[in-house]
Amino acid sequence: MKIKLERISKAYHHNFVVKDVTLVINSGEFLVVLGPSGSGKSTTLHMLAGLETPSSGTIFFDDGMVNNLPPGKRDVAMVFQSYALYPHMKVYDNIAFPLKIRKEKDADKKISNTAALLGLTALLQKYPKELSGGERQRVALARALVRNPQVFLMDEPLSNLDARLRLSARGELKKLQRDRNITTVYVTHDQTEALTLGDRVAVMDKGRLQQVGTPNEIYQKPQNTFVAGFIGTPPMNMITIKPCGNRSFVSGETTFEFPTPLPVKTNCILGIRPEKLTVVPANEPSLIPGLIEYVEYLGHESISHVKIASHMTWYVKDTTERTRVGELVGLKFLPEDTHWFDPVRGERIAN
């Protein structure tokens, strides 16, 4: 099913939590809506589910407007963060519940097939309190899948799992969605989930849509400073600069040299990803001098906190162990790895 939102807004007492969102979700697509707390992502999902009514704008499922259609008639299934399982019902009855409401035939067969698909056959006679977090999450998915809905809506369904279970659950979820080819909208504040699960990612902040694109587009070409700073761990390094020559720029009281002619002529924000920076000894030619303040060792890589100039710390992600706390170093990068943003509007202006 194709979903289209046209200038959707939602306000409570004249305070907008979602503002003027226009978005097309293709049939069979896995779209992740990503943003911090309070960005409006869950409210947007609730409007798709029919749990909230838009203050303005239109929602279409295929070619039909559904603004005033109740949840039960939208043919959507929703999985919540809390799983919302009935504690007094066994797993079998939890999965069967939506089928009983609809009085569907062949319920036993559908339940058996769905339970087998999610590895729940041996758990059908247990109660939710007897299950692990990962098992409860799979029961919630089974209950949503058992009636084969047209649209799958998920509100941070993996956030209660530990890191190991989240990793395996993401793989299961992606495979399940691909096999069933169900249009899926998945809300999360976790960028790792967004980049690994989504065919496309819609980034929201303060009720507005900031950027929509593939995970690669969102990461490699952020359209504004919010997306650049929100996506990536650590986030993109950014510095406000003032060009003072063909290749020179000033930040604060420090002058830096760029390796090629600057692509901008006015004040702007320069950004570069931590993994695109190279640390070299202080006595070698470099672009930005710095001091190693702290090093996070993560096993497969390390993250160095480098103080540049007198007012800012940049992050460098490296797979070597060359940096030491207290060491004076230089930072190098390639011109093609830089990002340039307008300092007032925050919008991308070059590259």
Ligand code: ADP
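Between two forms, the rigid core is the largest collection of C-alphas that superpose within 1.5 Å. This structure is a prediction, so every number in the text was calculated from the model and none was measured. Numbering follows the first chain given and starts at 1. First, how it differs from the form predicted in complex with the named molecule.
Relative to the superposed rigid core, the position of the CA of residue 107 differs between these two forms by 2 Å or more. Relative to the superposed core, residue 221 undergoes a Cα shift smaller than 2 Å between these two forms. Here the chain acts as two rigid units, and between these two forms the smaller unit rotates by 18°.
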Second form
Amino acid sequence: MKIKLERISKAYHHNFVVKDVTLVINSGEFLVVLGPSGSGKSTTLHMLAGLETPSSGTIFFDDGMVNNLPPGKRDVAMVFQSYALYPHMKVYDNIAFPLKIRKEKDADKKISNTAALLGLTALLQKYPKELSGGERQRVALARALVRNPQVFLMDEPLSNLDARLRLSARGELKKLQRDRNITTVYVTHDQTEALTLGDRVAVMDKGRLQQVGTPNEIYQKPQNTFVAGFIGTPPMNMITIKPCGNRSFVSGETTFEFPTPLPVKTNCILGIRPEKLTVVPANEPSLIPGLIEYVEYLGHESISHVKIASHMTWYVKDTTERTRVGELVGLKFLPEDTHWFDPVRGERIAN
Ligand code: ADP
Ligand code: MG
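Since the one above is the form predicted alone, can you give the form predicted in complex with the named molecule too?
Up next: the whole complex, starting with the chain shown before.
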């Protein structure tokens, strides 16, 4: 099933919480909607499910307009943030419920397979109140996955799982969706989920679509400073600069020398990812001088917090153990690793 949103908006009391969203989700695609809390992700998903009606715009499932089609007629399976299970039914019957009402064959086999996939086999005879939050969430996921709908709609379905379970659940979910080729819209505020699960990622902020692209495109070519700052841990380092001369720029009261002619001639925002910066001793020629204020040791890598000249902290991610707190250093980068944005609108302007 192909899904198309055409200029979809939703307002509550004249306040737009979703504004002018146009998006095509291809048949069989796993699309992740990523954004901070309150950005309008759940509202968008609810409109696809038929639980909310758009204030304006059109939603198509394949070629049919579904704006006013009730949820039960859309053949979608939903998993919500708040995993409402039937409290009086055992886990097995909760998972079986969507099959029972459809009188499916092989129900028992499907249920045990899905339960096994999500590590629920030992819990099938328990009641929801006997389960942890993470276990309940997996039951809710199983109840959706046991079906074979045209569309999966999932709203932060892994948010209550611990880190290890989340990793395995991500793997299972992705495998299952790929095997069955069911169009999936998956909402999350977690960039790791978005980058690992999505065929494409749609980034939202303040009700508006900021960028739609493959995980690689979103990471390598963020279209604006919001996407650049939202994706990546730590996020992209950014600094507002004023070019002066062919190769030098000013930020605050400090002048920096760029290694090649600057690709921009007007005021702009320069961005560099933490893993694209190299720390060199202060006496080596470098682009940006700084003071190491703090180093987070993460085992396989460290994140250094470097106070740069203009009262700003930049993050450097590296795998060496050279950097020490209190050291004066220089930060080096390659011109091809820079991102340039318009200082007013925040849009990508070069590279
Ligand atoms: P997200 O899922 O990205 O966190 P939501 O779609 O849940 O965001 O909400 C977007 C905004 O819309 C929030 O500011 C929220 O308070 C508001 N909102 C959601 N539902 C309603 C409603 N029924 N009435 C009024 N405001 C709502
Ligand atoms: Mg939400």
